[in-house]
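A single chain comes next, written as structure tokens; it is the form predicted on its own.
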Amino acid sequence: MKKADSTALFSARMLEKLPLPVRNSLDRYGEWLGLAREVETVAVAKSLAPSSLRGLILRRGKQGVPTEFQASHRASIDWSCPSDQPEMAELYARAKRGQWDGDSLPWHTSVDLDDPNLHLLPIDGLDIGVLERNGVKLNAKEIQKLTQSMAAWMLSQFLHGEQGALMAAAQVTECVPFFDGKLYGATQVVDEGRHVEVFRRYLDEKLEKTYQINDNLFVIIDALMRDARWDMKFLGMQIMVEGLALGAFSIMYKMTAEPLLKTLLKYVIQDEARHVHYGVVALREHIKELSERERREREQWTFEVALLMRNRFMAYEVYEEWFEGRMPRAAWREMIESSPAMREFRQVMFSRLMPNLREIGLMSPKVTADYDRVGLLKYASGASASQLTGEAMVAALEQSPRWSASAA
């Protein structure tokens, strides 16, 4: 046996023998060191610690009180009110004709939990062998539960997600320096209003049930919120953030048999298809235009949050509702790791943000090679937003299977 798999046997050995709770909390803090250890580049590392120490470490999210925050983002106002951008024009225009009303929504449906026909996720979705492997054993009807605490989470992920974009987009609307861009960032501040309105209106009035938002979600809105470069913004709300909601918002309007679920997510997602198409507009002549050391600053900044929101489907709030005290986080982690549904969800979520870092120009040889170590470059082939549509991706879903293969 190598030194280093006996120390890691060892040391397996060894946190077997510590009570449950602290088990848990060395776990918890062993993925923050964990991901701390993939930060080589210094200025990432200074620009995310602040953030990280607020939401992994102090949690601050999950303190029932709101978050403030500092902006400190310069303003551009051109007097002049150029048309300086066709593609953002075009993209105003269509995001004019595409608005919705909320209140338009069947909310009169009945959503009832307790039909199977009518299910939020499919019950085969989570592999509950895990579960039973440690311990663990739950009923047909505990078993219909848990996948319904599951979508409740997602859908609470996705709320707070676009609290974060509603934020993030009146920010960009200021500080971008195309006049056509901030007509076009108006539009997506209504957008994400009505998101916000719509999942919350969901959470409350049918699943009555709202999970708190998850660390590492809080850790990317916060460095946003603070960050003073206008092109950070765009690319860690528009290109991050929106891009990897598009891929779940994608999958669970794939998955769900709930009508009026299905009916909201086709709304959201051809409004997030425009919103992606945007940030990419606006930074792939920007990135070019950025030094050798700025460029890579911004390429290692994108994989350190695609790490995150990688990690962000972890969905320990479940855990920690369901499970805590009853075994380990680690075998949780292995349960949401090892399910068709969240395969499906990290599969589909990355195939739409890998192919729009290609397009931004953010995939140099250096950082495709720790993509590929983490293994998420081999969603980086596919379109970019720039090719695709909200209406056109909808079809689509509409005749693709439930699970793709590596899913299943």
The other form holds:
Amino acid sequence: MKKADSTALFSARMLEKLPLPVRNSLDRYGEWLGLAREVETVAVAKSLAPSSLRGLILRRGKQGVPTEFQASHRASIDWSCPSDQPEMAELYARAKRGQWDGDSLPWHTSVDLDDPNLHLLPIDGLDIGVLERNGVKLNAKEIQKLTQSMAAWMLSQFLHGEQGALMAAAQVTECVPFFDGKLYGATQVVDEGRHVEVFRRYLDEKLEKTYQINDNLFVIIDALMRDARWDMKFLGMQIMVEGLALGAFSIMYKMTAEPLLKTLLKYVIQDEARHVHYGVVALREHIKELSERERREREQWTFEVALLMRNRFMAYEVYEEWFEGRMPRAAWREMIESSPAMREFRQVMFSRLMPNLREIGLMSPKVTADYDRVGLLKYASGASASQLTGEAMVAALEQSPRWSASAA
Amino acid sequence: MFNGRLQQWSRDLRSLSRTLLGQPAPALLRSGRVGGAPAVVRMVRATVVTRTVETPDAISLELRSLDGALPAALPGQFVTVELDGDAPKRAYSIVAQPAPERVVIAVKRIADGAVSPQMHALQVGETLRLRGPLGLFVVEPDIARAQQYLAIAGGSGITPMVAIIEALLVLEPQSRIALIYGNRSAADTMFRSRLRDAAARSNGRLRVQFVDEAWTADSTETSSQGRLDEATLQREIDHAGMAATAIALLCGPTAVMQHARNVLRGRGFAESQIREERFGTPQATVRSRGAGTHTAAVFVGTQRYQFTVAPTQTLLEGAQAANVPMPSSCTMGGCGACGIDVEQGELVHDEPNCLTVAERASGKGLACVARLVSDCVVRVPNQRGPR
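The form predicted on its own done, now the form predicted together with its partner chain:
Once more the chain from above appears, this time first in line as the rest of the complex follows.
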């Protein structure tokens, strides 16, 4: 696996002589080529290539119209209505008890965007020095506004991810082979709808701004929605996207000092913990029954998608809003990569993912060595979703320090 | 089908050419405030969408605003309602807000009332005007708080309590609530089965003690028989097992509120722990003690204004008629923008309103719901907005 470094495709001296818009275009092309070089497995490249074309090059997520596609998965109805999966039945019972109403959140909470004491994210979470070295000076108020934009961008991606999860949950409910799994799936559809509701409402009413979907997030959701294999949908949505989202929600919950957002995230986290658990239960036995070739393909797909997600969420939408034409796109990327809050996000996202991969049997010695090489193995020893409740997860977050040692 | 594909390819081509030319798509999907609570509480038209009979003399009405979303209600707040025609306005607690543009209120019929019989006559599809949510008799749930709440309600005083209790059960999972709820009989008890079911589902976090004056066949679950007097309240609070550190919430007839205050004070409840909502109109007091026109002297900053207030007017209405620049906002006693300090004379206030017990005790008032019982002198403390 090679580290993505699009700028290395063009010499620095050559780039410096070019006008900024051209440099930015080359930077974007360099990223496309970098992506192609990053994916090592043919099967993974084949499964992601059409979605990458639609998301990265044609940018369908930003065309301003609904994305339409023909779903190709196989659905099932079991007329014998069996009790066939006790763990899912228990999860269904827990999900029913755990329902909450988005309208009941304390929406009256004032979120004054002009209040210097409003800290949606820590003000020192961005590496502002990089901006200054590139000739962009921001005063304290502008830094606060930029931090708010980063929070709005993250929450916007949560919103788009949740809409993807809503559609995926509906698909997964159709194709999951367990009857108890279908009952549980119905609750997850409701959960995802509620998450879309509360994130959209928070963005519309409180932050007053919503960003477009990130191209890389579009690629992953597009690929999962079109994949015909039910276990790949589960693996992609329930384990990868939900697992990474759970990590991202958790870190934002830990960082934010805004009480309404904290409450909202707390409820969402408790739902998400069930969703990931569902994926683990569904896949644990299934993966054992696959041929070694099929298992390896899923293992490799998971590893490569995990790295793509880690390396490619660079908040370019915020760059385009704030700094397009003022400084190079590559400098913005440098700032994101070196900012403590963003580093923490990228790292901690994996703390919820790795134990689940271990639990479902996608951590063979070969791929374990790959994870070790890219510095993610340290997360594999944590508790998996089947061993953790949402309450325990929130309690652990409340006890942990704001910055982890690895991100400092 | 083919047309659809052609349009998609055309969009793809435009998008690709923009990308190649270094013209990114707009970063923002939308900006600016979308929906949500308006900054100023305004009067809206609303229609009745559901009418439910709760008891022989009480109904619930679900009202839908025809003018967009209402602000999110805090548990315990009320709306004021004006019927078409010249019926006076009345305040009704919000039992639930199932959607941003919908509120559910409960109305108990008062035989010789000026408004409640007309409210009972309302049918689905009929319209009225409402303003709100207003009021400071609220509990803002805090997910991290572990608190004991002692709610004491008499008759229709249950309406704000229902919203508060249901919010606490969901949003304050470590707190416990005991409700002592007095009525004439089981059949006259609003939301009896709703409260009983909530208690059954609450894992012991909600305890409901019904106190019925008349014992009937439906009274099997009643905690005790009698009126909510001091002796009954002493016994019921003992049963509830609430410490003096609990927050007490009171709403009901004046006599019940007075008994409850006496009992709570005797048990060591601090004034700051007792919150109450009053319903009622001050006309009787005005009629018996101060009928007639009175003179008001009002200090706004360094200016002194003097004007007369007719028996049918509030202090604010009198000031507005005399072009006196007194601050105001909701005009319903719900926002506090028209707060005054009463220096001389006697005023009574339309209830409910947002004055706290401490504010009442220290001579604060609200010009928009204040009626003069005698000549008076008041001062506008500082220019301020709604709280």
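Model, not experiment: these values are computed from the prediction. Residue numbers count along the first chain shown, from 1. Here the rigid core means the biggest group of C-alpha atoms that line up within 1.5 Å when the two forms are laid on top of each other.
When the rigid core is held fixed, the Cα atom of Thr67 travels less than 2 angstroms between the two forms. After superposing the rigid core, the C-alpha of Ala369 moves by 2 Å or more between the two forms.
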